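Let's start with one chain on its own, the form predicted on its own, as structure tokens.
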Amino acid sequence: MPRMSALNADLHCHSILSDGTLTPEELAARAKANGVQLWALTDHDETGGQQRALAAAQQQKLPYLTGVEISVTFADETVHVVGLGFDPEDEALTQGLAGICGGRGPRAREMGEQLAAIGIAGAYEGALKYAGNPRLISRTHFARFLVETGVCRDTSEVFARYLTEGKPGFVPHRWARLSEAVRWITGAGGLAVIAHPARYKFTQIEEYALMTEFKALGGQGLEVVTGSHHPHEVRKYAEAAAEFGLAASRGSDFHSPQENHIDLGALPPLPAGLTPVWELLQERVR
């Protein structure tokens, strides 16, 4: 694979196996049609779609990297760590992810109870209809239900009014530790990437601590170009990648044609002068 920051790689998206609305097969076809040259499916805390994604990518003649997005608690904030190019059958990884998923069901029921207490009945059951994998029921599924029933105009409004900290439907969950997520990914032969860093509400000191600890644990990548990053944030995290010696990743974080502003493969290229993560993963591309 050529060393070029302009490669149309999309290494962050979600299927119905977590909180996306398309199947792995539909995503592979969409990625190919949109000119993606290297693709990864990165469902939340779940690798069950990897074989389907790989088979679909191969059918499309689309180079593929295995992927996952692991939920981590760091400084009382939920941080996401993307794993790329790992063995999806690795025992430590699969057991670790199973432990994370075990807490999602009780959390979702509590969210439903809290929403019922303010007059929104049936939210848990309604969210469950949207969860292709009930083990991975999430806030996004609740948001889709509240849009469907006319409580809110769109999912962004749902999160703002009901599903973020301090709002009536928010229930915290203790995810994996940063050290665990990086160890699971690297132990399975993969590369760990901090996803969409601009989304976290960290102080400058906390963000520096995250990058420093991540690098010390064996993390190697930082998502510089992603669907939620504005141009000034791309510049900021390009500088952070260079400062911390991290390879740069690129991914739309695509979930749904109806909900995402950025489609698969529609991102700008990585800034020049950075090492793309795919350059470190050439032997893992399938």
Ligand code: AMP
Given for the second form:
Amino acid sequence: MPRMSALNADLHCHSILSDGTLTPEELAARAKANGVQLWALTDHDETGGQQRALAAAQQQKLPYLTGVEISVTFADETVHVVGLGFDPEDEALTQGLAGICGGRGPRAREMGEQLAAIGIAGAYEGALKYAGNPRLISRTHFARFLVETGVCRDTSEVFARYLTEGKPGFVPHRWARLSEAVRWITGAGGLAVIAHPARYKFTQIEEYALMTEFKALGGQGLEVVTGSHHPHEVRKYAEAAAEFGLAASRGSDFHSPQENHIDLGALPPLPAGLTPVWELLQERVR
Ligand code: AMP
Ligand code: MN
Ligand code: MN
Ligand code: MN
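Form predicted on its own done, so how does the form predicted in complex with this ligand look?
After this comes the whole thing, all chains and molecules, with the earlier chain placed first.
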């Protein structure tokens, strides 16, 4: 076993149960082939893939932590909170996630209507075709449809032109409260982690408020190393983890072999001097 902090842990990725393109089984095999030593599948607002992921990980002899990525609204911005090592059958967690997913259908239909109003017809139906799980229709599925139909060259272009705040296909949405997401995760015996902190458009004060409030609510982790962090962002959030007394997580946020720049397990190591989240989760590894 390597040193705890040097473990090739990848604790953030998506399957067809949310907006990834691979099955839990394909992800487990890919993680193993890429040298991952501890894995978690973290579908958006959905734990329906956890049994499959665990079974596939066990078949690959790959240590596994249960995972989820919960959509939260904080200071009018969407923040993602990853939960790790919880009981996936927990009633309050399951109910809470069902409540979030319930809002996705109407939001998607409205996105379809807004896009139709600017001349892009059939986007809702088109996106639905890409959603492996109809409960979990997301902007990513719209993005794939707009690439397939030649409206844009790639998914980043779709987000930049159509699906982000102020753009014609963007529909504002209220997700869970930060307090709810942390309570559902910790109530189910898991550990809550702020995902990809550099991706939020917060002022310094808002970011400070997020970390302070998260910590006060019982949140314990910060994703310091993730697929979308530049080296200076890794350094910045390593310092933040130390400052706020948060453990550090590491996850690629892998969605698809076609769309991701960072593959499962292909991440830089955690910076020295941090407590890895998996050190706090040893009892929960399956
Ligand atoms: P939703 O939960 O429906 O709002 O969709 C959010 C998902 O869209 C994220 O989890 C990412 O997978 C994807 N996403 C968000 N922003 C971008 C972007 N700029 N480029 C590509 N994918 C993005
Ligand atoms: Mn996603
Ligand atoms: Mn995310
Ligand atoms: Mn993610």
